[in-house]
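This document starts with one chain, in the form predicted in complex with the partner chain, laid out as structure tokens.
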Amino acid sequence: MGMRLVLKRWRVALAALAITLPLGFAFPAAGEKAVGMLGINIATVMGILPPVFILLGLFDTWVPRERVAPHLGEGSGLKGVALALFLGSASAGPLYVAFPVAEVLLRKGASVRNIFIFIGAWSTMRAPMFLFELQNMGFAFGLSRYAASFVGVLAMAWLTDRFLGEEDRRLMLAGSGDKV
């Protein structure tokens, strides 16, 4: 690999180190705080993704594009968005562990606005921390904060497909790494 293709590939770290590195010596106690968490941070992802990648991984050989597509693709319609709605809010995790999941359906063959629906339910209609959720706020701000998010996740997943255009799905089914 070439060291200009080594830079691209990694400028988004370094992008990364050119923020936290200033940010780090212009206010040192919060840098010194950041160091131990990075080590927290570090054990703690690379803890979760292992496994995710290796599941992930056997679902990609196993599991045919046949078996996906006609579940969550173009033409599945309702039942399509409402299994999206599922896979989404019945998972439990960070939302870092959505994307690579996501990726994964979409070379399978499901459908730009059902990722960006399974996506959106991951993120914020997650059901063990709806519970959590209610438990602490109450129903009213439970209740209406889910049903509000409810409309959105669905509004922005028909957004997002009817924004993105053919290069932007283009780049989505090359498959991660080079776009970086």
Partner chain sequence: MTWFLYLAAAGGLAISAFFSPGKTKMSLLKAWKSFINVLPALIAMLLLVSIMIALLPERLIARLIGSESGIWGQFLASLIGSATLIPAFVAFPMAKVLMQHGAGAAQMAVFVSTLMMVGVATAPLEASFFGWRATILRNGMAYFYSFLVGYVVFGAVTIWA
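Next up, can you give the form predicted on its own of this protein, since the form predicted in complex with the partner chain came first?
Single chain only below; no partners, no other molecules.
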């Protein structure tokens, strides 16, 4: 049973490896380039994730649930929405860092809706990206893209929260270590 679970979890990576290896032997120059790019990507991820996990561990240990839940939880209202938008848009780092952060926030009592807003803002509404667009693509483009992202993030978070089934919500909260 254990090997089947490992194979199931790693099926995409194993499929990519099964495709890449024969191609690497058929086209050695491309294979070398692929291995080099893999090494660079692994080094980049390993340079980012350990410090993030250390900081999240400290946050998880030092900040009690009672400090987070009133600000981002179910009853936080517009204040929670605004805080989730701010935290996501003020982020620094690749999107894959947002998911462990979101998991810790969920465990600390943040609402599912605010987690979706946080991840949406992290992926589309970052302040540095907005400033870059204003400077290089013009005020009208930057502002309209940011406004569309704002509306889209809020709409998708609301719709996802509204139509998320009880079983899916229970699984999300159970996966975060929350008692359901």
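Residue numbers count along the first chain shown, from 1. Computed from a predicted model, the values in this text were never measured in an experiment.
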_Identified hinge, I54, G36, G138, G75, relative rotation of rigid parts between the two forms_ = G36
